[in-house]
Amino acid sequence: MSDIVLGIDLGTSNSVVSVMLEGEPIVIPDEAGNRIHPSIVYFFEDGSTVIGNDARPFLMKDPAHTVYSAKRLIGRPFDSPDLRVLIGSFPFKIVSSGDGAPRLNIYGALHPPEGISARVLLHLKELAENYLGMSVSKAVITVPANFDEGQRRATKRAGELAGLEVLRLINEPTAAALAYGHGQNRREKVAIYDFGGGTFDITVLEIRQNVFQVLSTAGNSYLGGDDFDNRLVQSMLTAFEKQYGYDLSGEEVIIQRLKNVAQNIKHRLSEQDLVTARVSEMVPGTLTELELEFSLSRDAFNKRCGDIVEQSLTTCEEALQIAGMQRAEIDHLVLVGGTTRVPLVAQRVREFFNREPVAGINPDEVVSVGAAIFGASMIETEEAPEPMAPAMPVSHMDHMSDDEWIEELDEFEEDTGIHRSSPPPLRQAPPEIPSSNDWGATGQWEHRPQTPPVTPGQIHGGNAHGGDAFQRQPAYQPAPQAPAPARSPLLIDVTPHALGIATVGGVMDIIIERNGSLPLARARHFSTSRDDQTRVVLPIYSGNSRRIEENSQLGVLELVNIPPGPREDVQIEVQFEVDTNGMLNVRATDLRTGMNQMARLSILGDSNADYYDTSDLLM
């Protein structure tokens, strides 16, 4: 048991941690038996903290020092337009820092968002260790499919700050699909509708036995169940002002109490058609008590919040278009995330896909269970001896499409009894390369697009015993069949956003295409724009538009110590690689000498949290 891997769903509102024991998934509870752990950290004035369920009461008692929804801030630059809108909705102070990243000012101490997430992760780690009676140090952590480079890096750093070796970041919908389909010998196309507390993702996958191939993904990092709560809070604030003439919107303690009321109403309306509530508040600085009593029907709630659900369905349509599929081609629908418990959400998703969702799935736990399954498979792969396999005929494979190639490989494994621990390199079609653009006009460099063949890295895999996050219902159970052989799950995810560089005219030259299968690598050749130029700075953008202003600057690539020479003689190949974590790596080579060229990739909003003091966490 020394190599147990935690499967962690690090959520906006709540987090879940699971492990695989003797081939079965176990969701770890706290001492009170709770298996859902709020992603909340309360700070006392001396710097000590309370985390999880014990921290929840402080949301109403002391909101200025109770941090929640840090996932909405993680990996974002402080001047991000989306972040600036969010900052005003939090009761705690959020300030800028010298590195351009946000900091949470708690009693004068500045905490990066990943520092808060690290505390939540450490809490989950300790819960698991107490439950198992042993120390654990490895984890697979899930992230929203729509997370960009900065958010993924910050999440991985949070795990490291918590003393965890992060074996892999996997996308939340992919983890849910793994929990749903692993070991079930399925062959089907599945839509994973993942509506959490602060993020929304839709992923379309094809499951072919132990191969989980993402066909498309789309999402919104600022759409979640919190938006339903905020909508109800605003309605109550408006009612107070209309009835009594007092504006309470600036009173953080009152806001938090109203949020608690809103959540309670939302949960009750999931079971009832009509809810009556009574709210009493004191006018700050006076002895005047205001009382608000009202009833809210489910229909009225649906009208207030319907547009939030429709935004998610628009994103679903986008994902289907990217995959080149019609709704009728989806075989099964899986609902993930606590927000899918809202009747309006479940109803509209059923209507959109024209099918009932798979029954019996626990939407709160399925992502963590999938991460645990994958983590266990990674360890088993490392420990298993590498089998000797007869070679597949390469000449035959060269003329096959990727789908035919995977099908051939499945049949090859079944015939030989040999199971792969990691897939051969996935071939990628070269992207469309725009016409050459002269960077000399901007003082940067001349761009000469070329895309030589590149071999991506390997995807980790391994063997795992079957385990599910739900009890299946007969109506959704396929015909009885022999159990599938225990083989390692092979996850083939995709890039959620295109990556590129700015060119003359405000056009983004796409280097890494959207929806490209991971791992993925692309190369470009560049030359300097003037003689004896020794340094080049290149802005890197992320987004799905060809116009730069509609995308977000991800960071800056800097090439330094370039050997001087005439500009027409300097040839530098820059290779952009997105690994199986969905994280970008950059390498550069001076083609004149064949030597590696120094390249630095700086991500906007990177908080340099490696220097964050975690001594109080690890005591």
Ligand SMILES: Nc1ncnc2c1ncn2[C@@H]1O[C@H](COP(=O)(O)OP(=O)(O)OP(=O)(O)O)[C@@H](O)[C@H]1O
The other form holds:
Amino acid sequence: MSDIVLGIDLGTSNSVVSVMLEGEPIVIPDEAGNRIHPSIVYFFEDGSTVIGNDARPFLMKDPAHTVYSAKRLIGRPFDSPDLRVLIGSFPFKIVSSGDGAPRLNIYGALHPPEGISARVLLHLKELAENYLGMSVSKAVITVPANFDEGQRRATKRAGELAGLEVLRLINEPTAAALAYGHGQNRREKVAIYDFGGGTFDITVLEIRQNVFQVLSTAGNSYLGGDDFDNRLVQSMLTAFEKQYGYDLSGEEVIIQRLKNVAQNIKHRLSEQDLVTARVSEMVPGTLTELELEFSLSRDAFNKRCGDIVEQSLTTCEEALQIAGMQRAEIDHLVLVGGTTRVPLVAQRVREFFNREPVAGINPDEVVSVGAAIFGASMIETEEAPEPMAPAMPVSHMDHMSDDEWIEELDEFEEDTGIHRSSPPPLRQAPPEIPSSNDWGATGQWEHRPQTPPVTPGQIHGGNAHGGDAFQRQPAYQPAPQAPAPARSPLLIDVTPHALGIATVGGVMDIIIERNGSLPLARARHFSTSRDDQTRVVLPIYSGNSRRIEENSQLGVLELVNIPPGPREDVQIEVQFEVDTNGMLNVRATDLRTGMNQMARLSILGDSNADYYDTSDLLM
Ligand SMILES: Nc1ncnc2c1ncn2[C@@H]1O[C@H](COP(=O)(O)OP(=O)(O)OP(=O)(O)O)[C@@H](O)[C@H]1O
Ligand SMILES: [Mg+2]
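Alright, leaving the form predicted on its own aside, put up the form predicted in complex with the named molecule.
Starting with the chain above, the whole complex follows.
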């Protein structure tokens, strides 16, 4: 097995895989030379599949068995309102499973979305292996900056199902920044504007040589190139109805074909001012053929889709506001994602930031290349490649001497105004932090007896669901952990959403703030509301509103087997830790005894895909 690490951009529409060979990034092509691989899986009736570019034609031939955009479903509960809307728009069947996660019903076999992503990842792994002539098992996979806990867990699981050791998940914009700035000795602020097929993200970063510090990130998971295509499909349906009086909007196969035409028109309009396409469709159940000549100028396209572009700019405003910056403070603008090839998009972003985007960046490949650069740096500095869990320590500062490291931190504090909470420890072994990701199938985890020092805080909180009273305490910041040998880039991402629990009146008590630098830990004290209560249930929410109903429930934290006692005596400290992968770990301590308290974090819609049969996949 080689030490090569795949850098994988697992996209909604397209995926890209790269590796570093002799210090140079190589984007891996398929046999036909394509460097971009559609995230599409086609299932034959016997369960066999074709994936990537070979699967694309089946979108139109057999939409019910051609799965695309699994990334829009991954790690999300079936019942979430957003998902409900989405589900109706897919031509394949999506059902709810016993665990509350969506399943794709393909010829009666139920696939979790991560099973689909696993197939895409396996395809990329195989392309890389064929290209390199050796087997490869390590990967760094990118995710949208605003992916939540459930989505990150499921993505990691998809990697594992594909037989990959996921060294780390990194955020797509951070990967793009890395590809742009690594080894360039830059000191500047950049905006990464990423408009893909299904999502839009904007991230503002500060690059200080080897440090990539996210200042803010904002995004819209329901804004992408697909929206432009859908607008054009609507126009075509209206034209058909006007000309022939037939409403074709309920015809799945026709819609898929029109989407393909629409996308083609959109792509051609990126090069030409006027595009004409001829479409002919049979009226279902008849022998009547409808012909339509559809012409569209770039101006008309811009008018039809201008508001989609403006929505992305509103999100840019939001990101600047969170970072506390003016547009003029952005030194460089990097465009990522296929939708930035739409001339109107490039023009409006240029106008918004009042500057030209950085030239020479391939918007389709830059994320994957950044992931490959990071993966290679992890291996070069190997003794301790950052494992997915426990991943609390800032361990990519690992490979410096103590003096260098302290100097780096001092400089970092001075430049960013972010302060470490305690002096850096010198070369101590990182504490063993058990992680919620280590949980077995039941999600149970018994905390081990390593409790950081605690300053009891005393503000009385409100009532959580189930009448469990709790107390707050000041934030606990983990001390930066001790490091290993050479220098790899330091990526400092932020929490995209606040995390909190429900209190009286539907207000969210924010435990982890939005835009906090990772890794991040906060502690809270909880007590029971009744004598001899042995279980406390706390619903965990994620979102940026103070009102619970405007946020989404991430899951439930249960403190179980609490030793009975008078309620005022019970004091449990819960530590919420978001690691460098952006994943949440929780641990609890009974402050009376200093012993671990059993805590169980269940993420809504977690699909238990561990039970998903991948034997066909890994053969
Ligand atoms: N030349 C072009 N002109 C206009 N749009 C284009 C062009 N090339 C690609 N696109 C659009 O870019 C989108 C795909 O972008 P990309 O591959 O970056 O998305 P993705 O990474 O799969 O999605 P996401 O980042 O949302 O997960 C599609 O909507 C596609 O139609
Ligand atoms: Mg993308």
